[in-house]
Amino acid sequence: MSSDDPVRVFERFATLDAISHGRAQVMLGRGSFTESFPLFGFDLQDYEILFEEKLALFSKLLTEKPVTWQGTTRAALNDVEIFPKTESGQLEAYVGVGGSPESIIRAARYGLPIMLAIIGGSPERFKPYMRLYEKATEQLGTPKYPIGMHSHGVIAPTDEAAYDIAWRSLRVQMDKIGQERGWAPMTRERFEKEIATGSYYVGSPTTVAQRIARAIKGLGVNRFDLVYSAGNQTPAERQQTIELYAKEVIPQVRQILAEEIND
C-alpha cells in the first residue's frame, strides 16, 4: 500500500465487494517488496511517512462518509465523496504485520484489526505482538478486534506428495527472494523443521488440520489464512490445495478445536 493511492485501492475493493456480494476484504501493509517505489515515482526514504499517511487516509475512507484530509504524499481532499460505496457501509480491512511493533501500534491507533504474517519460525514467537496490540488498544481507547494469522502451505492427498510440491515450490521461491536479500539458501533440514514446528503448513488434510489447530490454540488467534500461491506450483496443484483446504482441512480444524473446548 505504500506505493499505491488509498482512493484507488478503496474504489477497487468497493467494486470487488459488490461483485462478490459483500465478501471483499482488504489487507493493508507496508510490504517487504520495495521494487514498486520507483515505478510510482516515490523515494524509498519516505517509506514510513508514505504508509502512515496512506493508512490515515484509508481509515477515513472506510467510514464511507465525505472525507477531508491533508498530507504531504498526495493531493488534499476537502469534503469529498468517494464512490462506489459498499452495501454494508463498511469494507472489511486488516493491517498486515510481519514483525514490526510500530505496525501493531499504528493499527491500534486507527482502530483496525491485525493479521500476523508469519512466514517462518514458531508461531508462538508472535505472542508479544498480540499482548502489545491488547495493551495499545486499551491505552488508546480503540476497539480490540480478534487477531488473525496467515502462513504458507501446500496440501495434497498424502504427506509425501505435499512435501514434494512444497520443496519444489516454496524452497525455490524463498531462495529466489533470499538471493536478492542475502539470506542463506533453504536446506532440507530447515525445510523439514518449518513443516514440523515452524510456519509451513504442508501435508495431507489431516496433517495440516492438526498443525493449524495447534497454531491457533498455541498463539490464541481467531483466524487462520493459508497462503497457497507461492512458488512455481502448477494451476492444478494450487487448485488442489484450495479444494482440500475448504472441504477437508477447515472442517477438521473446527472439530479439533471444538473437542478441545468440550474436554
Given for the second form:
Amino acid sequence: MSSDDPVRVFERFATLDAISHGRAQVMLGRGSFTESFPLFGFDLQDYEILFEEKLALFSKLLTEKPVTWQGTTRAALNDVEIFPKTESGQLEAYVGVGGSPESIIRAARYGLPIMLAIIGGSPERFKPYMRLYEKATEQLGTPKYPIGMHSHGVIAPTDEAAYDIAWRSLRVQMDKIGQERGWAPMTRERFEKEIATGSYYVGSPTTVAQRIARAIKGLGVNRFDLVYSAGNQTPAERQQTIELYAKEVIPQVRQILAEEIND
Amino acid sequence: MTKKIGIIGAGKLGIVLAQIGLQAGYEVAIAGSGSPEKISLTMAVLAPGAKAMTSLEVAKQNDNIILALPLSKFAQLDSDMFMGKVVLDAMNYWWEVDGKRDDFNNPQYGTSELVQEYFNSSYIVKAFNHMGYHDLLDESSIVNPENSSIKAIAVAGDDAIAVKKVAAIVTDFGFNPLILSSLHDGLKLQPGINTFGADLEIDDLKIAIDSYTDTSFGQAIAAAKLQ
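Right, the form predicted alone is done; let's see the coordinates for the form predicted together with the partner chain.
Now the complete complex, all chains and molecules, led by this one.
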C-alpha cells in the first residue's frame, strides 16, 4: 500500500466486494518489493512514513463513515464520504507481516488482524511474533484477532510430480529474486529441507495436508493461505493445485485437526 | 566479569543477534532508530533481558558494538561515537531498502571499507553479514546445542587484535570463525557473491569464498584487483 493511494485501494476493494458478494479481503503490506516507489514518484527514504500514514488513513476508511484525515503523503480529507459502501459495512482487511516487529505492533495499534508471510524456514520461527502481537494488543487495549499465515505450495497427484513442478517454478522464481538481491542460488538440499520441514507445501494432497495441519498446530494460527501461483507454472498446473487444495487438502486438514481435538 | 555487547539496530537482524548474545551469557544493550521506549515492548517479548537504550548510551557502555541497521543509515550516526572501539559490521547492501547505490556495489571497495572510512577512529570488522537472520538463530550452537554441526561465520578486518576479539565473539555466539586476510577481503562476502546467504560449515565456506569469481560481481572484484 505504501506506493498506492488508500482511497483508491478502498474504492477498488469495496467494488470487488460488491461484485463478489462480500468475499473481498484486503491484505495490506508495507512492501518488501519496492520497485513501485520510483514508478509512482515515491522516495524510499519515506518508506516508514508512507506506510504509517496510509495505514492510518485506511483504518479510518474501513469504518465507512465520513473521514477527516490530514498528513504529508496525500491530500487531506475533510468529512468526506467514500463510495461504494460494502454490504456488510466492514471490508475484511489484514496487515501482512514478514517478521518486522514494528509492523506487528503497528497492526495492533490500528486494531487490524495480521497475516504472517512465511516464505522460508520452519514456521515455528514465527511463534515469538505471535506473542508480540498478543502482548501489543493487550498493552494498547486493541482487539486481539486470530492470526493467519501464508506460504507457497504446489499440489499434484503424487509427491514426485509436485516436486518436479516446484523445482522448476517455485525454486526458479526464488532464485531469480535472490539473484536480483545478490543472494546465492538455492541448493537442492535447502529446497528439500523447505519441503520436508520448512515453508514449501509441496506434494500429494495427503503430504501437503499433513504439513499444513502440523504448521497450524505448531504455531497456533487460525487460518492458512496457500500461495499457489509461483513461477512459470502452466494454467493447468495452477488449476490442479487449486482443485486438489479445495477437494482433498482442506477436508483432510480439517479432519486431522478435528481428530487431535477429540484425542 | 560478564561479557558485554552493544547492538545498533533493532530490526530483524539486531533482534536475532540480541537473542543469541543473551543465550551466550552476554549483557546485551540495543538501540533502535527511535527512542528506547519504541522498542521496549519488542525487546521484552522477543529478547527479554536485552536493555533498550539510545545509540549513544549503547556506544558509551560497550567496547564491542554490532552495526545491524540498514546500510544506507550508518552515516546518520556520529562518526566518532565508537572511538577506539571494536565495531562489527553486519550490514549489507539491500537495494529494496537502501535504494540504488553504486557506491554500495563497487567491486573495488567493500561496503565495510566505507564504514571504516566513516568511523575512522574505530576498528571495523565485518562479521555476521553473510548468513540470513533466521538461519543465524537456527544454526547457533549456543541457541541449539542439539545441532549436528557447527556453522562458520567469516570475519574480515585489518586490525589483528580487533579481529581476534570478534572471532572470540563469533565463537561465543555458537559459530566457527573463518578469518579472512583483510577488511577489503570482506568484498567476497557481499551480495552478488555465492557466499551471500551461506549457511555452511567452515570447509565449505572456505571453498565458497575461494570460488568467489564464479559470479559476475566476483569477476569484477578480481578484475579490479589486477588494475
